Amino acid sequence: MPELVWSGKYEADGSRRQPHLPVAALRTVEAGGVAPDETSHTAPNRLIAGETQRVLPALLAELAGQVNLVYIDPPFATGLDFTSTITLPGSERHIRRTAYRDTWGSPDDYLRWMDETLWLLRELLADDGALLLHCDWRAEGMLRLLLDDIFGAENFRNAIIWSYRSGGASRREALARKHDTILLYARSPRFHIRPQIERQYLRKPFMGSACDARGRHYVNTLLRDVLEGEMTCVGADGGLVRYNVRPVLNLSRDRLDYPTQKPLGLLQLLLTLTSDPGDLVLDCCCGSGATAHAAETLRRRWIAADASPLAIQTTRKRLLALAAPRPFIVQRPVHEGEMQVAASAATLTFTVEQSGRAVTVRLTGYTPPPGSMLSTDNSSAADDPTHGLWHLDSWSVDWAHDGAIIRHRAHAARARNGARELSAALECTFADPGHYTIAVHVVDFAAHETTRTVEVTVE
């Protein structure tokens, strides 16, 4: 057969090389979504900071065979930076983020990074699981037959075309690129499409054709394999879904200022045609954390895991922001022997004010650590009227820290676009008097974290 050949594919003997990475423990480190009086140090859904070869080992030590569906929107090879730039609150300077960088050393290092992540992945699905790899031009076919290797070519059910209108448009070397693939792979002849009836408007009547209460003429078709704009699907009970799966633009009320953020509406979509309520979805490129936020309202279990930093903040801050969160932990992948992460050298400062029972700590101050991209500010701390707290993201409050795990029981955060006010000061009232350790964590726009605590008695 056809196969796709890159250095470092075989052994020396001629077999099939195998991943042969070291196995770490996963460590929590938070936890979110938690009832004031939650003390369990385990969820079901869990966000995992950490590079991919580090992170999938490690669940593949506990959740061989148990994932249900696999989302990935890995690095499509485009040789660039993928960054974002935004206007810090209360001044006008702009700062670049980088929320990846997506460059290799030759196109062999891709598909050796490629081939180990989609064999890890592969080795996590369940017999009756799937794989949804997103991608574009650029790499679709070096995937395609990629994916035909370590799946089997037999096992190919879709390529799900993204459609959309935005973007860049050549005008003399080729048609405008308007569209995204996602490769749809099944792990065994077991899986099975949860396959969608779509509405279809009409102008005027046509054969079959029926008429809504609105006077609109439709037909009801099964679901096609290209998905654009807002798409109207009839539900189980007999009611419309609609899925909005137009791309993110700048300008977009759902903005949450990450590069290559995908819709919302894309990921409950794909989610419905390939995995039912309660199952488990995987994404270890989770991004801006859409795969989560979709998981969430559907009512699946997930884990996304990514190696950026800003990724990590901008998926905690999006599931924290939801109305009823569903309890996750966030996770590090560490191995015997290893370090935990050093401590911040940022600056922090606070106060604790105390009424009774009830407990009020207020931000006073924060500098960013020494070489980050917020630390190269001009202005003194001593002509700051908000001592330095515009450089600060989002933070929470943890009343009583265990000295492991900072659980997120309060929480504030900037708005994801329009105003940047950040409110600087988070209470609580104490049900029981005692010494409790007081845990303040806060995340600057730089995706720095830092933590500081204090001890405090409640009479």
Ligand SMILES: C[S@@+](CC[C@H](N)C(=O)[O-])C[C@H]1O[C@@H](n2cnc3c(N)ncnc32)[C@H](O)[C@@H]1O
Second form
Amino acid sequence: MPELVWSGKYEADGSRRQPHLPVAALRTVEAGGVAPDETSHTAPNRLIAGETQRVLPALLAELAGQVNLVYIDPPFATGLDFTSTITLPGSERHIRRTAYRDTWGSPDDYLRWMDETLWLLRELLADDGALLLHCDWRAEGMLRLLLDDIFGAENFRNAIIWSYRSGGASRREALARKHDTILLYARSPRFHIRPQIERQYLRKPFMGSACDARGRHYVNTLLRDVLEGEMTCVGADGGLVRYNVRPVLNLSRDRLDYPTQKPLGLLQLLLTLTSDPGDLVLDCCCGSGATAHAAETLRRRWIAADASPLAIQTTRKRLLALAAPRPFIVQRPVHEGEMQVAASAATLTFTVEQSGRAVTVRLTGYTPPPGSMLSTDNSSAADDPTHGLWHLDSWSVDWAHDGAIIRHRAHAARARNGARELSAALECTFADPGHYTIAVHVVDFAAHETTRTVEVTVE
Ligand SMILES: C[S@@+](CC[C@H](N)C(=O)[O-])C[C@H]1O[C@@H](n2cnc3c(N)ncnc32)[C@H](O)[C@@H]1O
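I have the form predicted alone already, so could you send the form predicted in complex with the ligand?
Starting with the chain above, the whole complex follows.
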């Protein structure tokens, strides 16, 4: 067999190096979503803030062989920093945020990380599970050989092409590069694809074509391994299911200001092809949270993780914006003896107004932590009618804080499209009198999180 070799692949005794990473505990720090009923015992979905090197060994200690599907859209060794610039409407303020850096010392460094990550992911997979690796022309060749090495070439199933039209990019030396490749590897021969029937509409009747109630001619064919545009499939009940796999462009309604965001429809189609309702789906480089969102809509269980605080904020906000997200927790890996995340040095002020059992928390001011990219802004507090609240992207209140987990019981967030306004007041009417700890949790545009608590007595 031809073999891809990189420095560090083998131990001195010639054996293949395997990751030996310390196992962290996953500490739950937040909870969101709505339980269908209080007695429901299903494990909550999980958003984990951390690097694969810390998150995957912790998951392996708990879930080896139990994940049904992995989707991973890792950095492609582009050598670039991925940023997003946002502008608040009604102001000239532009904020350029770094989502993540994709710079590696050498291709060996990249391969060492990918090898370790893919090895751990394979160990997490159930025997009849599969992995989807999303990549582009830069890393595809290397990653295909690496996956052959880790999964076995016999377990390769498809190189799915996601084809798109975006931007101009006319080139002299090459054709415009307008597709990504999603490599599908089975954990074992027990994996099976869930084939879909695609409906293709025709300009005119064709041999064997049919005609729908609206007079459109169509043929139903088995979905092939090229995904593009708006795709229509015939569901199990005969109804039509649409998957919009167009790229998320700058002006798209679905855009969440996270670079490299993949379309929800693409993830929905991929999950439909490779998993069943109730299955556990893992994405350890979740970015904007497209996989978790798709899993929510298709009733799969999910675990999403990312090293970037901006990815965690984008995913948290995306999930909390869903009509009735199922319960999910936010976790952080913590190694023994390691300090918890240091308390935020930001300044947050708010008032608490009480009228009988109705309690209103009103934000009155925010100053980002010193050294934050936001604190370079020169607007003096005196000229700022919002008292710095414009720095905030979202906030939540936990009306009955237990001292450990922030429960997002009330939440306000800026929408990317439409209103950029952020409601500065959240209220709650307590059912029972008593003494409560209220926790106020805010996240600014640089994804800094700050929590402050206050005690109230409700008569
Ligand atoms: C190409 S983006 C994923 C985009 C995502 N599929 C979406 O639809 O938004 C790659 C992601 O990998 C994350 N990442 C890079 N290195 C990582 C690491 N060592 N551990 C965890 N996440 C990492 C980045 O923060 C980034 O969000």
